[in-house]
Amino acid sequence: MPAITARPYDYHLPTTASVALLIIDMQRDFLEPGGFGDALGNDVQRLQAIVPTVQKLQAAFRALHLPIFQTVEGHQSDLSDCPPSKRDRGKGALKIGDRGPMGRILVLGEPGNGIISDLAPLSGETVIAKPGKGAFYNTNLEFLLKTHNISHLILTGVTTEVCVQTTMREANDRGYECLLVEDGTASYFPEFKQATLEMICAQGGIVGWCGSSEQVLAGLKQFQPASL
């Protein structure tokens, strides 16, 4: 069985197309100046650094005709799916729903809520709007994964310790085998990212696996498009 060299031990891939790439929240509100991340006082350049890595993984999955799912965190325009506790928490310059330089913050359909152009999905690739931090909460992600017979997930995106980790833990509880790409995820706080990676791989991979993009790409080369 094909495998990816990873921590805490090799991550074995299925021999059929039951592995998918999950790209979490690579949206303008988090990665560009004037968005929500910036309004909270964060250095958005820390997140921009992983874009080339995620692009390489995206291209590899496309070449193998393997499924790619992207998520964006966002809310309905009336904020009916945004709990007051979420909107009111923190004391940033802008809150969810407020109008910023790229439209209303974290509102679906607004310019800032869109995926950055470098990772724009192709026609037929799925984008899942999620109202929470985890990609399974109040979404159809699990239905889509079951429809595609997906059992293994390669995770990338931002931020490592919040939406990415939450999604990975949700997936783990649902029986999915998950690998987080170490250089394909980022946090505004590098120490939080490192702590998350260690937590995921601890105790024999209690949540899942961690590996580099180079290791993942090498593992994917074991697949041949004609066999999918």
Second form
Number of protein chains: 2
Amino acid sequence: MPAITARPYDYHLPTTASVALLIIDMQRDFLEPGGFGDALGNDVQRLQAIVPTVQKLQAAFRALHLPIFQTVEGHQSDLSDCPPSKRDRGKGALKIGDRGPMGRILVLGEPGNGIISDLAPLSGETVIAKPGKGAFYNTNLEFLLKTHNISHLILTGVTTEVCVQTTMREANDRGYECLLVEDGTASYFPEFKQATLEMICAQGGIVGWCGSSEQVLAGLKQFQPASL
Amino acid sequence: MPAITARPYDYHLPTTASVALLIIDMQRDFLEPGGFGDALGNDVQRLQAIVPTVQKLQAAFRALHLPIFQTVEGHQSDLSDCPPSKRDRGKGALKIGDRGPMGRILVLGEPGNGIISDLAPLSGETVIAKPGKGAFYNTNLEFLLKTHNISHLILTGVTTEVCVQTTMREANDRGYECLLVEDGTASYFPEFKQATLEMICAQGGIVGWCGSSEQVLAGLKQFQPASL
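Switching forms now, from the form predicted on its own to the form predicted together with another copy of the chain, please provide the structure.
Zooming out: every chain and molecule, the one shown earlier first.
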């Protein structure tokens, strides 16, 4: 069985195609200057730094014909799927649904809600719109994973301690074996990223595994196309 | 509107009884010597230290006739609700379902699965068995909260970065306004507890609020029984 060297111990991959790449919220509003994240005073360069790494993983999964799921955090234009608590929280000047430099903030289909061009999905790759931080809440992600017979998830994206962590915890409760790519995830707050990585693989991997993109790519190479 | 002084800003409570106390997993196996937590080499005294604080909150909610929900992490005796990934993770000597010093590990109804006597629920108080770390996954918690018209949750219990955090993130996605009681939650790893508190109330309270039990109790005193 192919294995990825990881913390807290080797992450074993099934021999058949039951592993998927999950790319969380690499959307313009969180990553580009002039977006929502930037407007809130965050340093978007921290998030941009992982793009080449996520691209490498995306290319490797494509080459092996393994499924890739991307998510974007966004709401219906009438905000009917946005709890008032979410819109009002933080008392910021810009709220969800307001008009920002890239269209209405966190509204589906607006320019800022699109995935950055460097990671644009190919035709046939799935993008899941999610109203919460967790990608399983009120989405069809679990159904899609079951349809594809996925048991193992390689997680990347932003931000580590918010949407990525929440999604990984949801996936873990649902029985998925998850590995978070340490250099394929980022936060506006490096100390929160680091703490999240440690929490996840503590206690024998209570939420899952952590490994580098290099380790993941080396593990994927053990797949022979014939076995897929 | 009554308010609790909290981070990152005051936490406003509704004037009617739409606030509940949520006590996570204060079960014998995690808190008592000889239990599962202890067997894994953890210092259970860290968790025991919060018991008097949770008792004070429990008493205050009882005095105001406000609802209290407790959870226990546990599985059906045939483990049909325990994903193999959860049972196998960590490669520990003791696994879920094995016989331990307090009965079968994390199996519902076993002695170790009971809530510690100091926090035993009264008749009519709800205890929710949960198969995951998050209290919303595959439970009727959300249905019960809706039945009680609850919009605000005061969270306590163990462990901060695992079950408490996961539950608070689930609740936040579902539109609940959550406050985590800083001295009413504990972890085997103090650094993970602290990091979790900081992550939760960062970015304008992205997951919710943090406050002390003293602040919560002071806030609750603003409720007049007549307004309930």
